[in-house]
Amino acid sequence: MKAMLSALAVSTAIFAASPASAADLEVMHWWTSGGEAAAVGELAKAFDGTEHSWVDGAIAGGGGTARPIMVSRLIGGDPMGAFQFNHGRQAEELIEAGLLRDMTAIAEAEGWLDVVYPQSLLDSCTVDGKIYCAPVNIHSWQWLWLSNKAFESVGAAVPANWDEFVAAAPALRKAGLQPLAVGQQSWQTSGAFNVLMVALAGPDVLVKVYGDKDVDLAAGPELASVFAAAADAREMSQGSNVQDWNQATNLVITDKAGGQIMGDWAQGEFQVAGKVAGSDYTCLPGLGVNELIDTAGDAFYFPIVDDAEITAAQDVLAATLLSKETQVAFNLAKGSLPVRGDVDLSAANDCMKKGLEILAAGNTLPAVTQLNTEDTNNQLNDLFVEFFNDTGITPEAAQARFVDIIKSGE
């Protein structure tokens, strides 16, 4: 992020914003897939139900594409009304630069401290005791999505855990099916690796390596076993010639692939396709090994603007995002879990219910975005996209590079 800010500080804005009237609020985000578009439509509908209007600023290509554009707008003096980031450390430098609003007054007026669960969601929006963002969901990475028909077609039982999935991979490959679907966006491979770390080495290992920067643990046998599993995943993913995460999800939806390691945002794609959880597809939290939910997710931040009417509209949007009605409608469409612990999600499907049960039991861990800086995560993305695409990189060599990244992390 430091490099990004330095480079963009001397550049002109990439986008030109449309002037916003008192009732119009430009909201930038990267939700453009079928399931994501349906979900963001619920947010827009709720905000349009107020005296203000949602002006959609969707950017295709995911967060890696969208965040630099958003940062460019901000440091170029052309702020949008609100923008999506993952809650955690991504906005630290923007806050330090004095570009984002302190939303503590709204949080207190709306009682967020009493209803947001777990508390770590608000903690991830808080810097020096001030709340800077409105969290809208819990989006956990810790899922394996499986096509029931793919396994049935090769005479294999639908796997109940990671080891069974690996064991079934040769049968899928022999039948001309893709065992593991992985797209070429770099964050997909690093995300899969982190899920393997939690499932096979344990959540404490992830927290100590990323949160405490435990170099000895990063170099040790626990991580060596994770890199060996990542090599298995690499082999299973060979031939998965798609780019975007939702294209990989579609391979599972259409029974052309056995499974995908992906966050619960994938569930929105199954929903749009009319697939039924437990019948058409199976979801395994924690790869069927360690059933945990990480508290990753999305939040909206609000730039400081010299316009009292836009500021007032920002306040209304923040309150609307966390209203009970919006939380239910949005998260049912998105496949994510609500940030409020007091909403009724009886309409949730089987996979969402699994997530809600894990959350209610308190089986959570911090998200990588809450533990690492954006710079560290970008280095990890680079490492793992290379590892998954180059079978000449041994697990041992990849682990050595991993250790160097952890050493240099903040």
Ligand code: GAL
The other form holds:
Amino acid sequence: MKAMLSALAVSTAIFAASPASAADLEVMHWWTSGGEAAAVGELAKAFDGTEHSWVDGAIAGGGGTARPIMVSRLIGGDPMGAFQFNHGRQAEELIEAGLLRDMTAIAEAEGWLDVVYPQSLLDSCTVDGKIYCAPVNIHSWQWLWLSNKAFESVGAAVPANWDEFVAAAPALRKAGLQPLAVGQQSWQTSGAFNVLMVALAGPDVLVKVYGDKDVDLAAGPELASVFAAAADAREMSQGSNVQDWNQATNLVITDKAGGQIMGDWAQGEFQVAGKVAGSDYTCLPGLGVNELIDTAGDAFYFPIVDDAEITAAQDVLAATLLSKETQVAFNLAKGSLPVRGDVDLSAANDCMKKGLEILAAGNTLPAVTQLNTEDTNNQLNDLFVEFFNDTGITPEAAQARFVDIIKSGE
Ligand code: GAL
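Go ahead and give the structure of the form predicted in complex with this ligand, now that the form predicted alone is out.
Time for the whole complex; same chain goes first.
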């Protein structure tokens, strides 16, 4: 008996002295396209290089499908180890409900306040002075991706701006090419509308309409001209029979479509397909009109769990996501810009370099996910997917519904 007790004492001492054990951490995200999978693979590799293991929880179908599934896991009491959301207001209610960890201690230990640029990325993670998320990238919506070959094949110059693209659309159509590629996921159409708003009406209009919920501006002539441009885009998108955003990107990559308005995650698809920016395709920030990028992007949140090993692994993941090495490897694959200004991105392609220049010049605007609640954005998604699918909805009628959404927004 005595021997048994002393053996037990020894093993307890060994256990107490050993570091927190390795944990399997389930990480949920919606990165399933070719470029996205390559990028998230870099995050997994970095985390697997620690004592812990990344258990991949990818959900296909995009953020609109993934977020409700993640929320139901959380409110159903079955939290994952970590999950991706867009940085901004999407996690507000989960934070209020007390379901997510305050990561301020890690942020402080890792010096995030000194290295994260722009500061607004951390502001988006912060509620009542506490930092709840780890931002991993800056993804801007403000891009038009063009197939050089599609335009060359109809004897047209590759457009340098939105108006030139609209003017070239009939020639593409006549040649049996799809002028504008748009998929059916509803966020694609509202995203395209918001990009048109920034390019044609200017960034201040977007910030006032969404940030201040300026109803008069939403109902006024500047927005009316954006709705008229959206009707052009709708016309150009007819016949684009694809669902997912990356299928639409693929129409541009394979030169079957002239262009796509899409965030710079599209870059990851061109990269996986071995296409070269400048010669195979052209990227126009701000639709070639207003060279700006918004500070949309992705962040990871960490649910409160009653398990010290998981909690310790969450801390390690948060630190790993923002390390210099992870930031470079992940963002080069993703097509996004790093969240820290002190990393070497000399390997970036021409489009990313343009993005970095715009960022360095400070020509940025907040992302719609930072200005609107998830509820308002879902209503906008519904409006624009209907508008793009039903040519019977006049721009004026769509604008009236838009005004109602802004009026009820918070
Ligand atoms: C965005 C996200 C990007 C991206 C895209 C398409 O919400 O910020 O990282 O990949 O969805 O899935």
